[in-house]
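Starting off, we have a lone chain in the form predicted on its own, written out as structure tokens.
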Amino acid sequence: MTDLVLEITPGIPIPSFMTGEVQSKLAYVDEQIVSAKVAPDGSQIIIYLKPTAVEDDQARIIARVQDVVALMVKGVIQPKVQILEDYQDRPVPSKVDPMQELLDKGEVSMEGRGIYTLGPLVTRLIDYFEKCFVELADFFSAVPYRFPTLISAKYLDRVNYFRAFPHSLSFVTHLREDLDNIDHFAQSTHWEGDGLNANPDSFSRIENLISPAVCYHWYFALADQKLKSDHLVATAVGTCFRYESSNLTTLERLWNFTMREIIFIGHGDYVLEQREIGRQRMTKILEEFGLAYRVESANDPFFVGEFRKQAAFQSAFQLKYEIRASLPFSGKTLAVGSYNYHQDFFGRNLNINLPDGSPIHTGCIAFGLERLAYAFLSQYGLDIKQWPAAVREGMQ
């Protein structure tokens, strides 16, 4: 059976610069949505649906994604982008895409939606990158962490997360302590093509989910605590989980993926002056990759109805810069990393202050390792005999 296929005229022109920030939230719109595309020109979006797909459900949907047209559209300005570098014309000798040589080698095998296995080439890639960034953290004698996968529900909630970014969480849960209900789990429990078919009321409520970020986890270790020091500097890798429904494709978007971050807490001026230090001497790191890419102001993936609001005050405090490499393949730009800067938010909402009683202000950078090596594979694919002598080199 084939996808049923939806024409739909926006009831609300959708400008140029929001025609990706609507698409990928269109994957969130219903069920029965397999994927959704916007016209680059915002005059069109088409949404292929599920084979099983109703007349009613059609509706429906229709009716929705005009109304995510609206919440997201209506009003809204375009930003400033301002781009603080700008590479994308380095030389690269690769236009292919690698992923389906990556899967033919063996390199990077799919488990499940958006879960990958990487190999020996990839992992060794991701390794040296590490390397890099944690060299880059040892300038700022920033001291190491270890932080849990599992991140706590009601912290979360203090941090308004639920509200910000709904739709991307990944919950954790477990069966009920109840003898009759786990052995009624464990005999009649099975997979049935699309996920298990165990009765929701089988588990407990929600303490937990599996982490979204890294940063958050050292802002909720110091939370409701007066610090005795002016500044404090951490880093830490850890697996983030970020569920983003059709758009998990390739290695671009994983439900799972391993983030590197180096964090910075004190006074505004502090944060801010240690990112662009921190900004500065990536770009000599970046060279040395020979990655194409540029730096520009962005901001985060908000649910649809905080986008307009939280977007416009992230642009406007120039809060967030993305490191977007280049996808030859595909004349598109991919964000593999960001310089943050969060103001007071975290301070004021977990009560941290500082020894004059001020709220901490926050900032980190950030790297998503899975995207960088399938950014600079997308570049100078496979044969390590094309990639940069410093690559080539720190691999060994």
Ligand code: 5GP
The other form holds:
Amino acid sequence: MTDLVLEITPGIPIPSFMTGEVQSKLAYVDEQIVSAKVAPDGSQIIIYLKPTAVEDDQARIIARVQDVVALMVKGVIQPKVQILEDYQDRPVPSKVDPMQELLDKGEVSMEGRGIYTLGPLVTRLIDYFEKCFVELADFFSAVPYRFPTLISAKYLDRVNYFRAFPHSLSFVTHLREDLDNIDHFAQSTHWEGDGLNANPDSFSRIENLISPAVCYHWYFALADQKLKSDHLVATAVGTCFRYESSNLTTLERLWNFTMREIIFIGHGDYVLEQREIGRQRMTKILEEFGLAYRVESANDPFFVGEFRKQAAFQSAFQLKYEIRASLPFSGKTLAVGSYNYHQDFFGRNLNINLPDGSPIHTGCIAFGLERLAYAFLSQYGLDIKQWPAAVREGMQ
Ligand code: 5GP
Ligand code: ZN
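Switch from the form predicted on its own, shown above, to the form predicted in complex with guanosine-5'-monophosphate and output its structure.
Now the complete complex, all chains and molecules, led by this one.
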């Protein structure tokens, strides 16, 4: 048995702008880790271990933690964060984390790690947000789509998803078609500890996953085609899945969440222009919500090996802006939406071309509905009388 806590001095000091990124990745370093904390000044890492961790685990975990730090931090250059909007000073009435009250009132109930059922108040609030997003989509004459919850591993491979975000994938399997196998599973399988006791050999190879994003499905549907139009716009809402390991707490991070997207396809200048128009129109909508937030340049949570290069690329080309809502109870912010430009990445990898033969450029505006509700309730509380009039009236 170990003393369950490891205090590690990183071999390379972690700059403070990287502490959050490194901390979130440490959760994936080893199965014996319960949680990991990086000091705000980056000088120390504290790892909490499971009671089952033995002496031998320590050396391995320390070495892996140092590897992660080296891969993510060595030579990293602080990105220039561009702030496009700052309404963090907007006055809001609440300073309390709404999670406990939501649980007490049955407005939120936890089915499993990162899996929550939402009650009538939160559902109506999300329906109102959705109504506003659909109106925005209508402004762009976006056509509606319904995308599947499963997503093809074959296509995810074509867009390098396994290399960029392996840590957050969630796989789908089924029992191998074998009568003895299925019979054995039926007779012997039960929940045991933290999972099923089934033999891993009884499951099929992975053909599909559960989807981590919405817009990918549209690009996959258009793969290997030459489009008849110079530009297209679509909208869809979909359930998304990102495994967040021990980072799964409250509604801030969910394994299973919902995203509304407005998706643009065309030449680069068209996509960039639509993204900008969308952002400007959203400013008015977020004002109606009364949300305290800022919009700033950001990067996707790439896994350690890809992180430095990809994040720097995204930030150099301003490919991603996030709507970061204030969480007054913690003084932190939470990304509730993003404005994304993928350049011709999907066009090239999926062989989708415009009428002139050039690869499509793509972009999307994406809203995380549960996060938006959570941030709103963190700012306004559960008493609807305290809410902005537009939200109260819009919900009826
Ligand atoms: P993005 O594609 O920018 O990573 O995600 C778009 C939006 O989906 C984010 O701004 C956020 O609101 C939401 N989102 C992403 N990951 C999670 C998550 O783990 N949990 C929740 N609740 N929302 C998420
Ligand atoms: Zn998207």
